[in-house]
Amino acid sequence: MAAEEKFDVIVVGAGLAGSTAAYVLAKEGLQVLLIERGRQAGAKNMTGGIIYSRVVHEVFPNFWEEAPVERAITSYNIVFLGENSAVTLNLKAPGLGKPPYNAFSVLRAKFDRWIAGKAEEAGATLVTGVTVDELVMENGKVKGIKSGSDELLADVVIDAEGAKSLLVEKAGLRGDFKPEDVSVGVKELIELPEETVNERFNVGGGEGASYTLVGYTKGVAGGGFLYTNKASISLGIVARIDMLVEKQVKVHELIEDYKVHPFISKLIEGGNVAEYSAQIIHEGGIAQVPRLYSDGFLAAGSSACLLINNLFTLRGMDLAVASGAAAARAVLKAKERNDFSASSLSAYESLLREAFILTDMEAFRRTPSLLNNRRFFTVYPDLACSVMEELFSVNPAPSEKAFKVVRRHMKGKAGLLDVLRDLLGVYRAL
């Protein structure tokens, strides 16, 4: 890279919402820097996930036809884990595993080198192996970029680098984060013939199935993943970091013993693990989202800490596709009226809402909160399991009827008044 060499916009971070930016950027003739510090793109990102599809087809019309994706997730289950059960919340639905589609499964590395590939299609410069050190201010005005030496000027930055990024705090935009806002996730992507896939999940070719874990974490707030790839799982765990230090657990430990718990291991018996890998991850919903603009400079996908937690789906990656593109539309309409200030980039935040973005997180705002009360990963994933396995069980004594066998259970764990209140607390986090 040339010192002090000029673009209209350069765009931090080649994974989802930078290569969707860069993509619409150079789609419309600007000139366009892609800066990765990965070796290619999509080499710092964790392997494995669901990506609904909405959002990325209006971007990128049918991508599921020349796209990596994995599986379309027709299956979706919600499972409780006791010490040695489990009870599942299952939907089948195979008009999802068609066009449109719902979801797919899909692996990062793979994925984002596609979306890289088509911004470079479109006229983007793609430079990976770059860190960006600092952000180049002149009169509180970001000008551009910073690496080692080189000092690279645009009209507009956009920080797409990640949950890690510091380029939105040297901005000015937030300061640090709490704790207790942040978790820990950790996958292992763990290898299996794809006739074994299709016949344990029971899905047919093409199709996947994915799994939210609930319990067994050792009182640690969180929760696991499993997707379907096809010739692989995607097992994870996701763990508040201050209650991991709080309770002396170790995260590793967690998956390990997911993968021992009888539900998980008969599932990927057999298997190989190729993959491991961490990532942190934003927990605070709406309430953690910094400010997302400044003069001559956006925030997009992690880097603003876009995530929804509705308690049944867990959206990250569409909402950078959608936030990469409405960050370059704003820039786009900037760039009509020759004005990068902060109040002209302004039309962002107005088009994440357009998009339903923060419209969404502002729906389920109280989410986080809710996920603080340790009875949902502690009470209630042992009091399903050990509830439906005595209804389900024939014993030589009198039977009982169901609301008394979920008292005596909840004896010593949780008073119906705690039930009532968390009941109310779901409710107005849904």
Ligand SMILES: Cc1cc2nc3c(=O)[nH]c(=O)nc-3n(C[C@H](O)[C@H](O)[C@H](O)COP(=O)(O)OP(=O)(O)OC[C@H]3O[C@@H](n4cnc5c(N)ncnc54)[C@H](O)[C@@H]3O)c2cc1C
Given for the second form:
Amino acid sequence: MAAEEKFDVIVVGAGLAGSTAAYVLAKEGLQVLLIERGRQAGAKNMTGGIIYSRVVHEVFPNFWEEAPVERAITSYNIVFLGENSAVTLNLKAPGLGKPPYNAFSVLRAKFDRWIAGKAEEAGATLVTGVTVDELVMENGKVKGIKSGSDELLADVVIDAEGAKSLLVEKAGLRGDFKPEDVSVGVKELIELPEETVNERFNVGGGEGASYTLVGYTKGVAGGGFLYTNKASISLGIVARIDMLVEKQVKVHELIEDYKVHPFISKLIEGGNVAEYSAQIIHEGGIAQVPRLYSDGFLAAGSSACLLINNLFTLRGMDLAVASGAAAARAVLKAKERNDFSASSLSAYESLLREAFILTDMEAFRRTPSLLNNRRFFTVYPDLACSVMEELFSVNPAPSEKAFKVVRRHMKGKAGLLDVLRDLLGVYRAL
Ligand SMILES: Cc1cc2nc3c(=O)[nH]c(=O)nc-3n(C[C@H](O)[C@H](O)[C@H](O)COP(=O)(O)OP(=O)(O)OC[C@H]3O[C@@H](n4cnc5c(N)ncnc54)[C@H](O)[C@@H]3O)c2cc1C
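Counterpart to the form predicted alone, namely the form predicted together with this ligand:
Next comes the full complex, this chain leading.
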């Protein structure tokens, strides 16, 4: 890169947020530089793998017709894992597998390359294998970026570098993360023949299944996922870092435990682990969102902690796409005024509201506190399994009424008041 070049916009990170921002800006004729540290877009990116499509469809209409999606998700499951058993809530909804589709499983290496390709087609310049180290600042205003000894200038820098978001900190928009604000996610990609995936998950014709896994995490706050791709399965877990430290548990031990649990082991039997990846994630909700803009600077996607985990859905990818588009639109408005000050870029916040991102995050502002409640990861999944097992077992002994069975299993684990308090918490959060 030559020193002292000037662009309209520099976008840091060719993930979903960055490539979308670059695409929207380049389509309007702005000179956009998209910088990615990986050898190619998507090379370093991980996710669980379910992208909710309706928001993405607004930016890339009918994207499923050309994007490398894996399966349209029509079977949604929540699984409570006990020691040796599991209780599953299943929604089978073929209607969600029709245009405009509810969600797809995706693999980031392919999907990110596709979106970055759209940005390039629209006219953005993508450079890969380059890491942005610093911001160029002048009187508190962001004027560009530094990478090694190179300095590049722009009217606006859009930070879409993902969850570690060092540039957001350098721009002065947030302080250090606290340990309880950070979780770590790990994932294995397990290859299986397409027909085996179809048979084991009772899906076919391009349809797939998603499983949210609750419990069996050695008492650590966190949860798992299992998603079907075309010819592989994404199995992973997200766990709070402070609790891993407190319980002296390593996150890879949790995924190893999953793999031998009777519910999961049968689903992945004979599979070949093709990839292992790990990444931090911020599940703190709206309270964790930093200031989103300053003079000459905007943060999008997980760099701005935009993520919703409401227990049913984990949404980060569609929020990344929508916020990338909103950041780009805010810059286009600023360009009309030729004013890239914080007050001019503040339109970004209204655009995020119009796209229902901040409003949805506000609606679920209490769910992070549920994610902190250990009973949801320890007591209740075990309770669900042991109670159901007993209720379905017939023995040559006097039977008890269901409520008595529940009370007996709760003894020493959770009092009636705890349960009522937790139910009220769920009611308020959801
Ligand atoms: C375990 C796990 C499971 C998840 N499951 C789901 C799910 O099922 N569904 C869902 O919607 N969301 C999920 N998420 C969240 C989702 O992955 C993120 O919200 C999403 O990836 C955010 O996209 P992004 O573009 O903001 O950031 P990223 O995807 O992280 O992209 C950032 C890009 O910036 C590049 N970069 C970083 N620093 C620099 C630098 N200094 N210079 C140049 N380039 C740089 C990176 O290489 C990367 O390409 C999950 C997250 C984790 C960790």
